[in-house]
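Just one chain follows, in the form predicted alone, and it is written as structure tokens.
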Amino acid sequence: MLKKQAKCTICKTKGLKNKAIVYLPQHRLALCKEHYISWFEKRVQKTIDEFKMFSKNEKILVAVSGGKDSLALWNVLTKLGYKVDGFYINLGIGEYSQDSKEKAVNFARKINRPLHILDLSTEIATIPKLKEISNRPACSACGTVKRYYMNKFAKDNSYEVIATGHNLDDEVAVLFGNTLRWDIDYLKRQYPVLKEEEGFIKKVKPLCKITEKETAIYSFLSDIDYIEYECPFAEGASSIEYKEFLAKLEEKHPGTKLQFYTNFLKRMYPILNEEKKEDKKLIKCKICGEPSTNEICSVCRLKQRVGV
């Protein structure tokens, strides 16, 4: 909790007495607006450097949803001097998609960067339609088509890296769920960088060590206008329940989430990847040519069911 009349930790080292507006218990830092924004942006840069995500010579595509995380990431990378454009997929989820698209378009204008927009309804079908015709949950079908079109668009337009706004809360919730199930195949892939391989563009998560709350504060202080409500299909998702449980744990023991995640990366991830089994070899989908483990990829199978 931020104490009344608390002074900015960084300002105090410079002989200044500016009032702190944010307290980060896991870092034991009280910061004013200027130094919070600076701290956040430096932390993103430090994460990029730590995991060798990309350089300023590379062409980067940010997956933009209209939410705080993706817009904050786009803002930071632009300010840090990276060549980064946005990519928004219109999922066709009624008012939610209309609002999120508006936020993404307005923000692209604000920072004067290109925003590429792909409309699922013209490529395959909206998410509500895909949910109707498939036996899969909406979030599963959504994740499949988003990954497919992000990767395809990036390749077709000479982007070298795809950056997503996954934050520490996202990563820890997934890690917690995969650990409960001991899903080794997924645990092996839970790393902030997925290297380019066999038709897949390199994917990175520069916000992986920053909490959702920290990103929300940065977005507020940076005047970023983002969509504030969740996708209607996210209701009841197990990942949200995991987040709620982990948030209560974090409140009692600040730094637990970061410790859980960083210790996994340092201690368990290397062990899991010491003896790699022969992964199922990727081949080209015989219909679209995108990488797949089967003759026909998941998206082309969905297209067949839709009748596209």
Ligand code: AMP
Given for the second form:
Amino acid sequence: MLKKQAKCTICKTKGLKNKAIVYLPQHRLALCKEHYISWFEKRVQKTIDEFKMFSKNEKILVAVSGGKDSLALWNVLTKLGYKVDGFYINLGIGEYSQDSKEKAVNFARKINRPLHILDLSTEIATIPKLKEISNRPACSACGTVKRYYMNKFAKDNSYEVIATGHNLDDEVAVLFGNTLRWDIDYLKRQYPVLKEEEGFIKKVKPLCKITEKETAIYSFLSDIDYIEYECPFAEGASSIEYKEFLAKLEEKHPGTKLQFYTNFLKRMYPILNEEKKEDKKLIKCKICGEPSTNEICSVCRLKQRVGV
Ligand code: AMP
Ligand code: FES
Ligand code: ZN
Ligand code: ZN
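What would the structure be for the form predicted in complex with this ligand, rather than the form predicted alone?
Everything in the complex follows now, all chains and molecules, and the chain you saw is the first one.
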């Protein structure tokens, strides 16, 4: 909790007495608007440096959903001096897609950067249609097509890196789920940088050490207009339950989430990857040529079911 009269920790070191407007319990920092924004941006830069995500010479594509995380990420990276264009996939989920697209388009205009838009309905089919045809939960088909088109679009347009807005809460919820199931294959790949390999472009998550709340505050203070409601298919997802549970834990013990995640990266991830066991070999999809573990990739199989 922020005490009413609290002063900004950084301002105090400079002999100033500006009022703090944000308190970050796990970092024990009370900050004014200016110092909160610079704290946030420095934290992103530190994460990029720590994991050697990319350099100022690389062409970066940020995947934007119209939500706070990806728009905040685009904002920070641009302010830090990186060359970043946006990529929005129109999933065709009624009002949700219309509203989120509008936010992404308006934001691109505001920062004066190109935004590429890909329409799923012309590439394959909308998410509601894919859900119906494939008999799979919407989010699972959605994840598959998003990953596929992000990678393909970036490659076809000579981008070198794809950055997504996954935050600490997302990463911790996934880590928690993977640990509950001891899903070693997923745990082995849960790292904020996935190197370029066999047809896959490098993928990075520069907000992996920043909580959803911290991004919300940054977006608010930076006047970023984002879509405030979730995709209608997200309701009831187990990751939401994990997030609620972890939030309760965090409230009682500030810093738990960050520790769980960073200690996994430091202590567990290297052990899991020690043994150089051959992962499932990647081959080229017979139809589209994209990397796949099967002769025909999952998107081409979906396309066959849709009949396109
Ligand atoms: P989500 O899986 O919805 O939590 O989103 C995780 C990240 O994927 C976001 O922060 C974005 O970087 C990216 N993303 C999600 N939806 C889209 C979309 N429709 N178009 C482009 N990127 C997206
Ligand atoms: Fe993909 Fe909700 S955003 S199903
Ligand atoms: Zn200050
Ligand atoms: Zn294919």
